[in-house]
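Take a look at this single chain, the form predicted alone, given in structure tokens.
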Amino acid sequence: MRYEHERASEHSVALRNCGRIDPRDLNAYIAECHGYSGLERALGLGREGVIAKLRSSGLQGRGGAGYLAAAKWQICHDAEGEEKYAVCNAVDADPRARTARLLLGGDPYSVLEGLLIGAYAVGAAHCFVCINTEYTGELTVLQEALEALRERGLLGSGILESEFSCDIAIKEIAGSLVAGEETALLQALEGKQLLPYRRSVYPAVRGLYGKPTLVNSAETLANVSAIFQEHPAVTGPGGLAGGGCGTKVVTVFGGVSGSCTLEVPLGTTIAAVTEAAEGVPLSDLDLKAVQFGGPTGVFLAGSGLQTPITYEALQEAGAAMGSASVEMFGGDRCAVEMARDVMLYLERQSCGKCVSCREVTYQLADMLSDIAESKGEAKDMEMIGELCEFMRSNSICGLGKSAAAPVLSSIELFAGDYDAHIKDKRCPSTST
């Protein structure tokens, strides 16, 4: 994978440091980065402070929802309970997008730093980190990062003199969409299977072994750490204290010149993050559609493809922030097709715990595999939106709750697609 670093760093915040340091290097990063200077800055303001302060920021989580981070904060800060945990999700659930893997991988400190102080607001002892299995090489930088705080004083007792004492542990979670499921996740951590529960409240309140947990995203805390930090990018005009949106991390994939992730300002539009990938107009690009937000975010063409990336803009256009990829079909696809190997991938990820998900992924692949070869009928499409609302409305969590989306919106986008495979019984992609 291609990872674009100088396209963005003007404004780079997650990955501001990404490629610019060594990653193993504590001293580079305390020097070079003003290192756990935003930790020092925490512990100076007190609980309370640290919370106001990133309540003034307008952060939001950099995860799928974008919820109010100092709110989530707030939560387990007031939950009641002695012992608390902290846990950073550096899983990457979408396995195309790789935020998580390059920020352990180019820049472990200013998550670990990040991590410390959401763990300090919220009075928590022990830290997770979660990270995919196979990333081996991250894995082993993380751990060397590890050891380096704790020689440095900056894990384990007394951190920065201070009376606030926190530890880090890594837990290795196999890669799956699942993953993406907070519940999920702390199920992992205690050892269980890697599946959802229906929650009465929400894990800040009582999560993992039943204590009050703050969970956050590898991006979310590496934004937290230049908050703190007051890094040029936050505190200058386009970004979270200058009165900006701040950024979010993107990858694009599918075009002509591969794969590749970018940091692009909260507001910039998926037609412009197309064209800066593949460094054309999106005139001069043959697109037929992109999806957006890993693989159970909706299909957006035409118009669409000026919807701003914010939360806020791309629920209006009936789509989600997800993982924030981009992955773009080329004009001589097929919408029947390209929904159909989108929901085979998304029978498998299920983990099944839910009869909604589990069987109405497994039918809606297996009808979309008939039309795609000409072999459906009319009544299909009727029923192929009752089960999408039956699976929405059943399933526990987020995946079984999105999985109808790319399908639905390419019925709405490309209808033309279906009737030709079902009254026509040709594919409009390959006749002449």
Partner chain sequence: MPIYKHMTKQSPIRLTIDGREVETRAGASVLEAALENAIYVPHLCDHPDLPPAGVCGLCVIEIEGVGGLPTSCVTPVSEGMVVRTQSEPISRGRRLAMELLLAGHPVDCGTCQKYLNCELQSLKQYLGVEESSVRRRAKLLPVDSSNPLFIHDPNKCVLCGRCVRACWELRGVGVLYYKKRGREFYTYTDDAGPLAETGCRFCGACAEVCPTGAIQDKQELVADKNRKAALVPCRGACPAEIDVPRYVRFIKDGDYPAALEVIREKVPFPKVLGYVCDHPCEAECRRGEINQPISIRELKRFAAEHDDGLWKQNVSPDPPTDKRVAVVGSGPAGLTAAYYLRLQGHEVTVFESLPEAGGMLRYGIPGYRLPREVLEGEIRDIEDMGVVIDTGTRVESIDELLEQGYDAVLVAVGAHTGQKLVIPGASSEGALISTEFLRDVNLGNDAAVGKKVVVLGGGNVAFDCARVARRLGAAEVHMACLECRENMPASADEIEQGEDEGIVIRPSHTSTRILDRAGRVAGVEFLDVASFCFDEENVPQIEVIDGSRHAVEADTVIFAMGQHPDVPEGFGVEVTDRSLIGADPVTLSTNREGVFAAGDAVSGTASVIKAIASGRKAAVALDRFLGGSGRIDKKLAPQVEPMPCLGPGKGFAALSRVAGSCALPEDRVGNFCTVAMGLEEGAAADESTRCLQCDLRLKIKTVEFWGSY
The other form holds:
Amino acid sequence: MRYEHERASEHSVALRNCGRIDPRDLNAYIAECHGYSGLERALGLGREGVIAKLRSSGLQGRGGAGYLAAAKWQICHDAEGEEKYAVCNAVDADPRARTARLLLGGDPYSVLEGLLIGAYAVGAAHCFVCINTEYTGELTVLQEALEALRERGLLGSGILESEFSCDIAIKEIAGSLVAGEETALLQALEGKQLLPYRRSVYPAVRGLYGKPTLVNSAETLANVSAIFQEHPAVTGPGGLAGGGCGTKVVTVFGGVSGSCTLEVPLGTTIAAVTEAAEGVPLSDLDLKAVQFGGPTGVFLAGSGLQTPITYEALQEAGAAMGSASVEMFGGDRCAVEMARDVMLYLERQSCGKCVSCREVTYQLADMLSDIAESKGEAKDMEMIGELCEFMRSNSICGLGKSAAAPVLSSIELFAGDYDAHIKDKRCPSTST
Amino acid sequence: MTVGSIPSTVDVVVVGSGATGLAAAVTLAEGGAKVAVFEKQRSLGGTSNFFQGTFAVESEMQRERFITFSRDEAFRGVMEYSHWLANPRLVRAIVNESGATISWLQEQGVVFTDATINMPDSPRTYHVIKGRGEAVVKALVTQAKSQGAEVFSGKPVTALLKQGAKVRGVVVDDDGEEVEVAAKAVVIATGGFANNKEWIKKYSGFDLGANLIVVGNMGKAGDGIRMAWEAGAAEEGVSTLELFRVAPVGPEFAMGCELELATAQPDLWVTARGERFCDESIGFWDTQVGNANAKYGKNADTFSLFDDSVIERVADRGLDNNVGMDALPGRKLVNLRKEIQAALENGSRDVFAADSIEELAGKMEADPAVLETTVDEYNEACANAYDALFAKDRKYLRPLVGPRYYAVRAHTVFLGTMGGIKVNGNLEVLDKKDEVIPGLYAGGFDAGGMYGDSYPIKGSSGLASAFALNSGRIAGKSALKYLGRWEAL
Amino acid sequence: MPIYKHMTKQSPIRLTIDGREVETRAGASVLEAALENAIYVPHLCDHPDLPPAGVCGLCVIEIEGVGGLPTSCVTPVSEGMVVRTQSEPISRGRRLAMELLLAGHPVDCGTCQKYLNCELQSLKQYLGVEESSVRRRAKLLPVDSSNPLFIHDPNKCVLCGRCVRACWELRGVGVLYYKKRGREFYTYTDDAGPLAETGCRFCGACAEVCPTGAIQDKQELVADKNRKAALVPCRGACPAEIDVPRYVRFIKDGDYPAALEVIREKVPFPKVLGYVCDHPCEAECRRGEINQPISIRELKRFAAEHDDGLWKQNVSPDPPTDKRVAVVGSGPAGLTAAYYLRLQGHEVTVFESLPEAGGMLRYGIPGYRLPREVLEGEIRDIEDMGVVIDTGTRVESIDELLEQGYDAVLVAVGAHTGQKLVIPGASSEGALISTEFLRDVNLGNDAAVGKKVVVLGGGNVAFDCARVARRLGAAEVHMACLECRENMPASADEIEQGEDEGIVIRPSHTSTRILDRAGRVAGVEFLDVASFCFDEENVPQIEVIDGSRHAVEADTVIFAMGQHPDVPEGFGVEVTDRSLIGADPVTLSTNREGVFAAGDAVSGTASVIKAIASGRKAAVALDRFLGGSGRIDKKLAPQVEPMPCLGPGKGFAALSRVAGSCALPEDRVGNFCTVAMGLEEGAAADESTRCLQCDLRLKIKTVEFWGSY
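The form predicted in complex with its partner chain is what I need now, so please give it after the form predicted alone.
Let's see the whole complex now, leading with the same chain.
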């Protein structure tokens, strides 16, 4: 598999080493990439010191919600319990995003170093890397990396001659949208079915086997190791430590260039990312809309494309970071069909546990199919609104809560397409 | 826990929480009597949850709609249908009360959507309820409680207590412990004995579960009837059943599924041998087809036959025959093919498909020659537009032409037993000398006398629920009189 | 901080629900707080024994200062919280949730066995959602009835997830999963394989918590039965109501004396029953539906063999009541009644006409089945409680007892009189009666049989005669009975052991005459029986096969067909036309005030356990008659709450029955040594582990419907 833009650029933090070094070579990581200087620094700072440093970096979790990473670490650190766990989510719940895959295959040590720093900070002695079952090549790389770390004394008891002892185990998880849910991931780690549950307390307080558990994405952890290594991309201008916002790994697909992953400074607009991926100005791209943030992301068009990619700006625009993927839809596409296809996918991905997500995705898929085939009625639109609101407010996990977003945004942006199907019984996107 | 404890003394015990018991309980509680309702099941309402409408004449709703069908006409209709086997004073009392009961139910919060007919050539006496019987149950339970009545579920009454000739209370099974509840009067409304295999065999000759399938009833052992008989009550109408339609029964036929609706259409129905047994269009009147089917179905099943043309017809033009108020004429069956496919894939023993009548007969275990003759003759009748055998309306003479043929096994379905305890027009229970047993009342499926040997569907659809509601109200009023409280109203 | 924490754990929380100030414990959910305080909030996925899930959307409420409609089952209470459970937005939300739950659920309840016990139906009734604004569909999933205990109807499943939580969280078994077929979800095993192959423990928790008809008990197991008896059928089937699952669990946990105490709570003959009980419990055992029933009798014997005697410290007679009871007959019924009456504080004397106590246990059942020291040990225990047994004393009339000042009398004389068929040749020399024959043998009298013996009868007594005959030296023993082989009344192990000992069984035979040679038995003439049954009046209906007449040579014939009590002339109680003592079936009282009757004397020949149960019933009736409470049950075993968690059960379903071993047939024919050897400790542990622990299911709480609030 080859990706045009997967190589590190001058902005790169998470992907800083990808393509630059042999991912299987621990020596190269240590020698050329400040490898394990971050962990060493962390061990020197003490647990509170680690969290303080992370806090001062301002790093927001790169998993999607954008909470302050240090806040989560602090909760887990403060939680009572002899036994704690740290978990790296490297499943890539959104199948079109592949940040975790790139990291595990291209630079596993940065992720593992971040995981160990997290484990040290919260006081966990057992870590897990949850990897997508489809990532067989990356799995081998990861297994070899863990073996190499053990041999080097960077894993096991008394790491770097400190008091800190820790081991990391691998758990293979079947890829699905719910795998992005911390609660579901923890169920799977316990040997149960990959299903989310409605949490009343954070997993950082009560997670795996009821013990405090720190869960971070691979991208977050790669950022963590860069911060503690005081990597130039972090300390330099625009870097987190240099007063900037840091970066985000974004995947763009659906255009002429196929699929493309790049790491851009937070604050880059969606339009700019799209242009960078496609290599042509926006005006040359016959774009009807993009869907941003994965299958539960909203559709954006027109001025919406100028939204800067930051957690706050996206939220203001009614969108969410999600998997930070950008799916492009050409000008000839029908908005109803776009929404229907998304909903059919979400219905398949629904875990079935709560009535709102299970039944509403089913109902919406049927209604949107009917509308797309010009068999819908005006009252369907009313019902769609009611059902979407029900799903948003009643679902137990993020997937269900956000599953209505694409439909609602599609209706808002392209009311005309829906009207044509319902009132005129025709699809405006077909020439007839 | 929240559940109240069983009182040791009340004015009236109502046994059963269906329409009869609840109508009685509300009437009694409105009259100031201290009432306790005991329901054997965990859920309330029993069979009454199912009815979709109820019979009434000279109701306000009918007046508003200029429906002139009168009490006298209704009375004559019911009596003539029963060949005057019914108890005329009881019929008269129910018919006369029925109009006012609609208004009374509206006061209790029940919403009626229309006064209409639900089968051809019938007077507009069917008062359609919004939310079915479940809504009536909810409204009456809520009312009864707000009027001070206590309602206990999961607490069966096991025996009546008498002192001399008079009723003095009941025994309640309180989770295995027998508790006595003293009461001056008892209203029996346990809903008949539709699940009592032994009694069904004894009184009607059917083998329950084999050649007679009960729907909408659960755990109806005849508790109330047994208790009343033990207390000296006479018997009336115990052999009458509310026979219903031909229907497929089994896990693959959720009630209301399209297969069931298709089975009820007036196409071609045959006995297990492969012969027609009725004018299929009598299916518009449930009891008639129930009777016709029972006549032939006592020894074996019957089958409803159709072909692809029928599947297409019901998809394009919809139903001829409604099935309840959920599936009205014209309803289009769009999933029928899917349902048939699923049934066949799941190895159904009640749904068959074949490329020829002969093959179909083989699967049905019918005589191929007989079935082929039947279909040939039927198709000829269709071609001639005249059914020389059963004079079926030519409108429904439509040949079976394939290419695929289908058969669905159907059974005689019934909705309840319609007698047991002999009562008078005041719903007072009578002993074997026709003397009133003081303090004992019965109504609904426990009481006999409203019907002859069969349910009078054609002129008075919805009569079973009407009998339940009205017998409950009248029993309540009679009991209030007995308690000396009626004047207070 | 510790003080604060302590306070939150201990002090109650006050909140306002629907304008009412209510109190609840900290950590309770808003739903729990409402329900505890008699405020109904509709809920489906929540269950008092399971962790909350918050997935059904029904229990939504409004909380002042909190936006939207929070889910009350997963919202913890907090001090001063103001909650509303009814409003227009709440109703709309609940109704929409219910419509969605019902979207794929069969629309009509009319044919569902769960109807009126169905939480979903009750909720639908409460919420009033007859008309639906969402699209309805039929799921068209196949119903799975392959399991012997449960039916899975995925079409009725509304994915409340209770079964999955019960399986994982309550029981720790973990075999149920959320599954999807096409577009439809349901719950079943991970690989859709049979429950038996997944490690299911068949505890029934899934069926118990299922609020709809999606997982139900098979109708044939529960229909028209008392719920408790249907779900714990071993206990339900025991005439003496011995708490079988409880003692089996004690054996599993290694506390054998406690197991014995559980049995002793109901019967004074645990070890005797361990040898000879006809175990109606095993026929009903739910494990039997899966493979083979638990060897309950063998486990009972095992428990009794591990008696440490400490139970005696907790059993002593109540203070004297100054009432005197005479019990006529020292069989299992009489001695059981005597034992319990003595414990109630009455003075009890048992009169026995034969030289030693035990009744049919001693003079009917042969020693190879019931070792005499076992019987004597348990009779001694009864005597140790102060029961006086007066052997060799035949009571000729009730009056003489009443004259002696007894306040009440129990007639438990058994059914010691056998009978011959009225057929030609029945009085020939060598034609014996079962009861007399067995009594003679057990008395040590001369009871010789010939070389060729025919026993007429197919019950356990007939087997006793046949097997004793073998032991007395008969070379050839035939048994002939009217019943076909499948319907023979004898227990399966009797038939098996009898055949092992060389007894030839001739089922479907009716004897027409005893052939004789010079007044001595020479054989029996038979006809083959085509069908045999009893009509409604209990009169036998026999259809013979024409031309099937044939004879079997014999020098001894033993009639083993029906027994009745030996009641002396002028005894003083009513005797029925079936020659039994007339007694009220419920109260066991006879036609004479203060005189009761129990056991075989009332019922005709029955089983030991039935006689004991009858003795218990008589003790209750007599105690009440004498002014006592009638409460004879003793609490002996420790009251321990069983662990609800069963843990994974890989291979559990396949565990096969461990039966007790037997002496080899060739070692037992010539002597009266014990045949059944019982269970070793390891075998008993294995066997007790097989128990499904059906009683755990009754510990699961029942959700109250809206009508109860």
